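Have a look below at one chain only, the form predicted alone, in structure tokens format.
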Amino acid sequence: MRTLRIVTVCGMGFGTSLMLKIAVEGILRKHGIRAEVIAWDLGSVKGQPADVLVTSRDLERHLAGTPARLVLIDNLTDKAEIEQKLLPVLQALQHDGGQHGM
């Protein structure tokens, strides 16, 4: 199985996306899931390969049509929400062999 690629996204690529990246990496460690986690800005993420995009709900319309699975977070400081929304997506991708979004 290949390594999943998770991209955290925000408008500029160095604030919210880095905060999400740290939270996602913690969730991955906690559950023993291997994945590459990258923080990008909204302009750079389009056209880049990713299995999962994690971002704030207010960016949803900018990411419409992406082949990656979207995990939309309402409260970016709520690690429980991030885990609750991200974990089922990662488990489904692992079950499917990570064949989405590329």
The other form holds:
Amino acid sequence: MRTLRIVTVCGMGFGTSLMLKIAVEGILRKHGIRAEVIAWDLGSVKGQPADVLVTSRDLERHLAGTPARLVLIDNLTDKAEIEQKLLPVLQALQHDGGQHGM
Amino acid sequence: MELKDILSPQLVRLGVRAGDWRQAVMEAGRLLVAGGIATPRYVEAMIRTVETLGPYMVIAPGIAMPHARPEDGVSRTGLAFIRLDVPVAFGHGANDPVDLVIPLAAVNHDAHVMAMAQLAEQLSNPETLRRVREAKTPNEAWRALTGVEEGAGRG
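Please show me the structure of the same protein in the form predicted together with the partner chain, now that we have looked at it in the form predicted alone.
Every chain and every other molecule in the complex is listed next, the one we just looked at coming first.
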């Protein structure tokens, strides 16, 4: 199975996206999920391959039309919220990946 | 680079007055300038970023972390902290109004990773937030925020 690619997105690529990246990495470790996590700014994320985009709900309109699954977070310091929203998406992707033999 | 290395107690101010979010970012940015962390141009860039991209930097209920790009006028990586007397709205759907403003200036994309991890950890702790919001002095707020306890280092 190929490695999932999770991109955390913010306006600059090193503020809130970095905070999200740290949180996402913690959640992956906790659940033993292998994935690549990258923090990117809005400008770089377009046209780049990603399975999941994790971002502030407030940036949703800037990411319209992305083929990746969007995980929208209200409180970026709330690990429980991030985990609750991200985990089902990752589990579904892992399941799909297995089914299609990717 | 730890949180306590990039946020000094001198860059913490309580009881700040701001009429709206722009003034709040200006007041917070003024500290970055005073601390030799960023230029006035950087403060304008932080405001412009909110205007163009929206208030996504309101990261949690009551907490904004305005920032702009390293090339917008950052001299060294650093943070400041202000607590507003009266909270202001940034126009964020879930996290308004904001009383804590933590402007960030970073020289590149990764030198501040550890400090950001510590900041996120601190801000996710309700007890830390309570102490920060009830602090009577900047030093008290700084200790709560950085997790540096009184008397630490004195043996």
